[in-house]
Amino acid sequence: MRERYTTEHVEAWRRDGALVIPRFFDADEVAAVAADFREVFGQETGADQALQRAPGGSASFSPAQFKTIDSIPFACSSALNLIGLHPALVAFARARLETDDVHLYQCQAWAKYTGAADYEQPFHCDFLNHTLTVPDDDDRQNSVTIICYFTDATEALGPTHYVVRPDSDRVLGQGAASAGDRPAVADLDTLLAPFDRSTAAPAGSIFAYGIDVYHRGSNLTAPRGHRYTVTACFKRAGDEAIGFTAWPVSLTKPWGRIFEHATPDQLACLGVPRPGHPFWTATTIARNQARHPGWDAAPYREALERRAG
């Protein structure tokens, strides 16, 4: 596997709370995922003109922004279904959280189209719908979110904008983002605007950030424009304070598309016990094989034999 990130990237992420890595995914991976987006969402181009905000209106979280977002798995190839569990992406999350055992607790595909909505958002942090409390003082105990671009994200195609943690701390006070999503200031967006950075980058790039980092969505203004992203959120395994998706709830989704192609390491990121875990007995292996006929049970059987032998 080619090197997709460096120790300098991890250190920048740890220092600033966010960073962009251009072309993390290669052209073939981008093309395969983009093809799945077209199959899943059934649309490639947006309208000729962007949706205009009403006079006097401000950036908001309108329901229309979220009409074309959904969680894995999808009735398509493994390209989209497993890109959030790409080994390099998992390795990057492990390096940032400083643990070998991470769980993918959110993975969504989001298609945006010019004119479908006004995607402009106010600055906000994600922890409010990722934990019932606040971010931990130890950043390793928090989660990491990685937005993966599978189309070019020019300024006219809705790149996420953000403020690095040192800048927001300088303006709002140390750790202000962890005390509340919108601190009691007259105009948070105006205060943060001078420090606004764009994630505009070519297809295949990623934007990684923490749950206490201010960021915002921006509108698509390019005629007939579209933007495809996958959001993958990782946390330390066993961290019950952070969550988003309870994967078993989506039992009607085509989980066979995941089990038929994922490695034991990838399945472990979804909470499936690894080969050799006491959960796996001859009975549970047989039952899981019946539930997911395309699942490769060999590593689990071999580990059980070694444990018994």
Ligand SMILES: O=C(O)CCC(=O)C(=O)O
Given for the second form:
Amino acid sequence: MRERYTTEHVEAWRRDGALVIPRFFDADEVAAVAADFREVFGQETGADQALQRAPGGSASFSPAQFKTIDSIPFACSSALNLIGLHPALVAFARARLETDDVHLYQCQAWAKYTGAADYEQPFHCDFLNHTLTVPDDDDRQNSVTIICYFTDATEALGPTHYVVRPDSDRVLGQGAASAGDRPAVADLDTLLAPFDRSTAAPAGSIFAYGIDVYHRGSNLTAPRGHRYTVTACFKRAGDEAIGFTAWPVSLTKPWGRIFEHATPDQLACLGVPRPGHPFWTATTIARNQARHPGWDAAPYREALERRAG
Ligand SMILES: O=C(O)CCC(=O)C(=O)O
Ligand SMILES: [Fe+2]
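If the one shown is the form predicted on its own, what is the structure of the form predicted together with the ligand?
Below is the whole assembly, all chains and molecules, this chain first.
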């Protein structure tokens, strides 16, 4: 299997808090995920004209930006349902967080279309809705948030823009990103503008960034354009300070699509105990098999037999 990231990438992440890894996903993976996007969102083509804010207006968050975003699982193939748990992505998160036990706490598919919204956002850090407090001083206790592109993110197709941590620290003072709240830095966008970088990259690329890294969504201006992304966020398992999605809440969603195809390792990233965990008894295995008929219980049963034997 080809190497999808290097130790230099992990080092860059540690130093800068953010990086783009071009073509992390293969062309066939991109094609399969994009096909699922078309099935789930039912629309591929944006409007002829971009929606742009009035002259003099400032970039902002708006409900229209988030109209076509949803969490896994979806009624489509395993391509989209499991791409956020791709073994290489999980391995990258493990390397970055320096633990084998990571938890996927957000996994959303987001389709954006030219003209459906003005997607231009002000600079912000994501910790504001990933924790009730502030980012940890120890980066390994924070999380790895990853935007995965399944369409080409050219400049006219709304690539995320960002500022590496050394730059924002220099401009705003060390740790200012962790203060985060915009009123404390009134002209944040002006101050950060000279250090603005684009994540423009071909389909299959990923943008990994910390919850303390300044970034912003940008608008889609290409006529009839669309942008497909999956956001996958990992934290250390058991870290109650960080969160976003409580997976069991979406009980009416097609979880069978996940259970039918995910490996025990992938399921563990969603909080399903691993084979051999004391949770798995003959009773719980049988009951879970009844709940998710397509689930392959063999590894769990075998681990139970090994424990008993
Ligand atoms: O979709 C993007 O490019 C970034 C969006 C973002 O940063 C946000 O909504 O918090
Ligand atoms: Fe954000």
